[in-house]
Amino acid sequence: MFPVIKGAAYILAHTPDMVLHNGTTQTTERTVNPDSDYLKQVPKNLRSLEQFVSYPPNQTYIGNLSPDELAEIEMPWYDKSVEGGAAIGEMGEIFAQDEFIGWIKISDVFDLVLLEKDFTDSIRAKIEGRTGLADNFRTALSEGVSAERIEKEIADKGAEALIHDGQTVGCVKRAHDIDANLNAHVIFENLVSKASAAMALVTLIERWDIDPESIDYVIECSEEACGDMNQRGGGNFAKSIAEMAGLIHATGSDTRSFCAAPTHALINAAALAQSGIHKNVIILAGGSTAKLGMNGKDHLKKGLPILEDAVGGFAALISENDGVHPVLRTDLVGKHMVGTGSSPQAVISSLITAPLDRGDLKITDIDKYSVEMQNPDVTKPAGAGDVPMANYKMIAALGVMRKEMERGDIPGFASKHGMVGWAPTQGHIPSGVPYLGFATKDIMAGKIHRAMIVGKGSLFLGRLTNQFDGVSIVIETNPGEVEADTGVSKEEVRQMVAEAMRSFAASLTE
């Protein structure tokens, strides 16, 4: 029986100060041209928390707006807001920067993060109120230290500053004197990824009333890598995050494939659940500070605020078939093979039509395709175009080539079988998985029958290969059938085996 997806959760952390001090575009600019006009303009063009929360794509990411409702709002969206938009959504939550810094602190188990005493006191209640956190992490905020000690760590020992509202409120210390893989900046990036993934996991547990002790396995699929000089990407993010939520019966591992990793993780989780190796598997990923303000220069040139001002995260639960939740069709998996090639037609064929052909399905039999759900408000001003729309056009064109559609159907394909993009440009976060929560809801409500999750990635970024990457999987309505219990106990099985052995022994003496 096919495994099921039971639910998903999504978080955003509004991090305006981290845009300026930790985003790669800005830190590179500070190194190359420290007196640049761009750096002077960034602080003046950062959104307030209120603007960030009410931003339509962010309201969609946490489930307060559906993709269809977002599509009804005229673009661009950066100058529009959702009236009454809340930080708590049906599928997730938006966190303020000060609380996020608190999560970074409780994610640290080696006393590498120092927070100022008054700042610590101001966020303590927010952290301790999270019921999905394991008790030892929920109460992990120390009393805090003096501002003088923090400044000394930054000035004398190369610690990475933690800044909120323009003020230094803490720091992340280096974990080794000479190991570049354990310097303060790398530790900071890894703790940000761990903290944001833990926030998504805790949100999933709280939203869906999941028993933490029922989880068997965790697959972490972000774009970060943790280790030391002897194994720079050894991991394991997954178990460190599981520990924070009290998943005491779980083990786990990290999956990496740039932007495509979450869909790889989804397929791997489905295989584990279907095989019976692990009944309940969670896939999750945190975000990346390196991507903050990544396209900031283009945004400011066009009069936009800095729109890449969020660290994102997601988590989803995959389980053995329960006869209720949508099934993951592990027999309808697409893959970009080594021999596929990199032409758009070859890529789309391998990811879309190859698995559909195995199920005797047409392109139009998929109600919704979730591709790279990048927010076009971010990508279009940067010259990258509307990424989801470009994908839908290619899928539709392939449908015409296969004579499954008419050429005149192409313009309406995106609205009928696709969606506008709403995910933050956090690399792996947009790649297929932002729709998992909506897909589960829409299928169970009978709004749609079948969806395809498509993840694509750029392996060439690692400078090891020019290969492209991508995988896909179909999700559809559960037929409501589960494997019947045989009713045979272990003792009865032992007796049956013993009887068979006795019969076999008797036959040898005849």
The other form holds:
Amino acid sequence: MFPVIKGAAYILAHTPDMVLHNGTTQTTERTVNPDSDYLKQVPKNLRSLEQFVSYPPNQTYIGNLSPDELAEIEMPWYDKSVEGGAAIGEMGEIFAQDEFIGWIKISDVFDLVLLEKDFTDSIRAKIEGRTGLADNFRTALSEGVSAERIEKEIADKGAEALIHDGQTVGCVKRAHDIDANLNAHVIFENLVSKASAAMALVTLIERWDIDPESIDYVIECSEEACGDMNQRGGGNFAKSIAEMAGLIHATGSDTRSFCAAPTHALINAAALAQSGIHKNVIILAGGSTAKLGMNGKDHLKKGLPILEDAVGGFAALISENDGVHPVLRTDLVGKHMVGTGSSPQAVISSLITAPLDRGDLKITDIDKYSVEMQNPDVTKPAGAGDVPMANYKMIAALGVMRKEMERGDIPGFASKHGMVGWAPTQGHIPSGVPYLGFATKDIMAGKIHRAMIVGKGSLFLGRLTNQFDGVSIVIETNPGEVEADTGVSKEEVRQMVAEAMRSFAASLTE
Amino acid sequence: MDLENQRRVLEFTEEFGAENMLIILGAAEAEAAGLAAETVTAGDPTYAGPLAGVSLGLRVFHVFEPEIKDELDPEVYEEQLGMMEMVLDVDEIVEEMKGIREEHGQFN
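Let's compare: the form predicted on its own is above, so bring in the form predicted together with the partner chain.
So here's everything in the complex, that chain up top.
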């Protein structure tokens, strides 16, 4: 029987200081042009936590505002706010930067992160209050150290500063004197990814009341790599994150494919759950500080605040069929193959219509397509257009070429079968998966019947191939007791077996 | 334009000569196409890459422009580009490209 998706959780960490100190657009500028006006303007154009929380797309990301409700708010959104918008959402949570720094500290098990004593005390209650954390991590903040000690590590030993409200509140030490893969910068980025994934995992466990001991496997699908100089991408962020939430019966592994990775992870998890190898599989990913303020120059030029001020994360639980939750149609999976080619037409056909054809479905039989759900408020001013809208237009155009739709239906297709984008531009985070939570909810409520999750990735960034990548999978209403993959119900099977036994018995008496 | 692509355009131009170069763009928006066209004619407007301050004046077209489209096998064009032609604002792209060529092109 097809596996099911039980629920998803989403987190955002508001990281204004990290925009300036850790986003590559800003760190590159500091190297190339240290006195630039842009660097002086950045701190004056960062959003407060209140502005960040009430920002409509962020409210959608954590489940407080549906995609339909977001679409009703006139764009641009950066100057709008959701009244009463809370940091705690139906499907997720927004974390303040100081708390996030605390999570970075407890994610470190090699004594590489030092936090100042008073700062540690100021965040202790928040960390220790997380019931989803394993006890040994919940209490891992320790006492904290003096500010002098931290300054010394930064000045003399190449440690990376942790800054909050313009003050150095801690540092990440290097893990090796020579190995570039273990320098303070790499350790910092890996801990950011681990911490934000752990925040999503803990949120998932707390929100959906999941028994941590019931989880068999974790697939991590971020865009980072961990290891030393002898195994640069050795990996298994997954297990390190599972440990933090006390998933004592789980192991795990990492899946990589740039922005396509979360959908690969979803399909892999579905296969494990359907085959019975593992009953309960969690897919998850944390975010990255490198992408903070990526389009900051364009945003400031157009009078906008810095909108890329969040580290994102997500987690979702895939399990064996329970007859209730939406099923993952593992027979309706799309894949961009090595031989597919890179024209948009070939890409969209391989991801959208190839799986639909297998199920004898039309493009319009999918109620909602979840593509790259990047927030257009961020991408449009940067000249990258409205990414989800561009995808919907392509899907609709393909529908016209296949004569399933009229050309005049193209403009209306996006609002009917698509959604406005709401996810932060954190690469893999906006790709297909932001809708998993809403899809589960809307399918169970009978609001929609069928959705397609599409992930696409730009492999050329790794300089190993010019190949593009992408995969997709259909999610739909659970038919209940019906064996959906054979179309035969349990009752029918029982009758067939009874009939066979009767004829067998008859053959014996003949 | 991507810095690596700027470097390659510059290297090919040095190797084969500017008069023998033809740049074909596939950008999805007029603004992006215009910026790329400007980069290989007037020079990198962002002053970030190898073509900053280098005015090559190369021949540059968008793949949707008739000069290129008419050279292609219609079947291949339909298969590879027909869908995108339906989706994008071709007129706006063509207009933008013409403007850049007239202003900065040296081999029109």
